[in-house]
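Next up: just one chain, as structure tokens, the form predicted alone.
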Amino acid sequence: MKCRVIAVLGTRPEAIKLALVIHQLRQRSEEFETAVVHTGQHRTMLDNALKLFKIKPDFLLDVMRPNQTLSSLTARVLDTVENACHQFEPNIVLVQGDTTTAFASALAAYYCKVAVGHIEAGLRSGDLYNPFPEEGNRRLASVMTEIHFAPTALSRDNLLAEGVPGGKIVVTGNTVVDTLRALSDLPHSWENTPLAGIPRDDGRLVLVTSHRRESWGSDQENMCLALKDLIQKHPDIRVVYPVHMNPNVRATVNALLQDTDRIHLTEPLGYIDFVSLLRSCFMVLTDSGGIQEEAPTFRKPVLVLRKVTERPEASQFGMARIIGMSREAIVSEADRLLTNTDAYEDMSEGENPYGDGHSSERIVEAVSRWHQRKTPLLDAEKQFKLPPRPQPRRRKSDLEVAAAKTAVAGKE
């Protein structure tokens, strides 16, 4: 008998990270009957992503409301996903990450006594309000999960520390790396996109994104002022900032940065446009969790505009630095990368610690084995392993620098 699977998504990141999982399930149609549930938590941006990946939802729930509260959104997702479960009668519901859609869908499956597979399980910041509500969402989803698809060994260890049985955890790598590898070689032009007006000169591009709830207000104001400082200090850079659609974000950013020379505020980008910009930029300033996972694929240094991160692997590998949202810290850390070649190169080396491009295959194989009651869910040698950690380049001592200068002077 086929395994009946519901894959739930409600935001663009969920679509990006679930797209190849859905394609893998549908390629194995002799084993799986798959339904895609689109809650509509983020409607426009999600629809564009689904079109890119040629995914047509089987259930379109349309839960989005203007200025919706978290509680009202949670209630609508819970109710509508529960109805979808009653109609489709799945064996397992797959949820992705830490959105309200993921948490409420896991709860709906639990109420229907249907198994939950949590993709990107085990991420933890250790602070329930940072990020908010994502940290709470992912912790709560874990309580109701049957199969925990942990992207890294650190995520697995977080789950083990919380008492999750090791036999229910599979280390898969992050599916976003699969998607990036599939899309990054496609030809792309900035014409007829929000990036069209940005000069493609010799200037270095600094990609900025910031939208988290905990950053609204004074923190976001500090960031905007820091960007102005950097523009004045470095005449060769251009800041490209795709501004999130949330009106709380837009009000602050537009008030402080609109019409500022060499700061380009754009509409939110389609995913192909974003990938192209990420490949072209010099460095990234972001409070996004997903971009922390994506940038290492293209070896772009990331300055994380947060106090804590649930994705510490890039920091541990030297490819990201957590700097917070103070004006002084942003200027200082960005200036270091813009002026110090060694510091920049140290953050631009090594393989992506979040995945190897085969995460979706591991997830689908584990679901298949779960349905057939096979153990382990995936052999240890087939699970994702971290790549070797790059060694920091050796710095010359003051004596070596002085000796080199003396040698050069002697030849002149």
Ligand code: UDP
The other form holds:
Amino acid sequence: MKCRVIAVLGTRPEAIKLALVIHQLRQRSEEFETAVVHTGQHRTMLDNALKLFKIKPDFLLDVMRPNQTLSSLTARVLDTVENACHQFEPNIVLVQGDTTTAFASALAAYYCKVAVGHIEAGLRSGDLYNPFPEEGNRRLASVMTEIHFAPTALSRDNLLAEGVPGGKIVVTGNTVVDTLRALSDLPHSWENTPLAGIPRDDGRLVLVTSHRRESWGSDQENMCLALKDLIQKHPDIRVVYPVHMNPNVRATVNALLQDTDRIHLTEPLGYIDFVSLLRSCFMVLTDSGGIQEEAPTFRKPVLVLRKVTERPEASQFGMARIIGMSREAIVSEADRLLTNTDAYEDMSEGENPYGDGHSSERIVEAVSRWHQRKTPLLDAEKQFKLPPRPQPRRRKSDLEVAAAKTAVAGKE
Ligand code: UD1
Ligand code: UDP
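Form predicted in complex with this ligand structure, per the form predicted alone context:
Everything in the complex follows now, all chains and molecules, and the chain you saw is the first one.
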């Protein structure tokens, strides 16, 4: 009997992170019957990604409303995903991450007494309101989950500490690294993209994104003012800021930054365009979860525009810093990287700690073994291991420099 799998996606990052899992499931069609449910929580931003990955949803729901509230969105996802479960009768429902689509779909599956596989499980900031509502969404999803696909050992440990049995957790790495590796070598030009108008001069590009609900209002305003300060201080930089479609984000960003010289606001970028920008930039300022996980692949320093992160691995590796949203902190931290080559190089070393490009394979293999009632879900040696932590670069001390100069002088 084939394993019947529903993979649910609703927002841009879910499509990007589930793309290769869906491809793997479809490739193993002798084993899996797969249906993709698109809740429609996002439309424009998600549909671009689905086109790129050639994923055609089997169930296309239509839950998005302009400026939707969390409760009404949750209710619509719950109702429509439950219907999809009744129609398809899956053995397992795969959800990704911490969005309302992920949480409400897990709840719908639970109400239908269908097993839930939670991809990107076990991330915890430890603060229910940061990020909001994502920290609540992912904790609630964990309670209903049968297989927890934890990206890293740290996320596994978070789950173990909450009492999840070790046999139900598989450490997979983050699937976003699979997607990046699959796509990042494609040739690409900025012509005919929203990036076309940005001069490719010697100016260093600072890539900025932000959309978190807890930052709407004054934090978001501070961030915009900090960007203006930076532009004034550094005549050689350009800020490129693809603005999220959430109207609450757009209102502030457009009001404060539109028509500012060397600040380029664009529409949300297609994934290939975005990755190309990430590759070309000098550094990243972001509150995005996915971008924190992607930037280390290209060794781009990340200043995280949040008070806490549930993805501390990059900062533990010295590749990211959590700087909050105050205008002063943003200016001084960015300034440091723009002016201090040593500080910049320290943050530009190391392997991506979030994944190795094989996460989707691990997930699909574990689902297959679960369906065949095999244990363990995946052998320990096949699970994702963190790469070695980069060593801080050893700089010559003043004494060493003086000694070297004396030695050279002695030879002359
Ligand atoms: C959602 C997720 C967030 C995730 C982010 C990724 C929730 C509660 N939030 O935030 O965790 O980090 O997606 O981008 O699940 N809109 C459009 N077109 C689109 C998408 C959004 O117009 O393609 C507008 C609509 O007015 C919509 C609003 O943005 O009502 C908010 O969308 P919503 O999905 O509720 O929240 P996001 O801020 O996008
Ligand atoms: N992304 C994109 N176009 C953009 C901005 C981001 O394709 O203009 C991609 C980015 O590479 C990452 C994902 O969208 O894979 C992150 O989405 P977002 O920041 O909206 O959500 P989060 O990861 O914070 O949930």
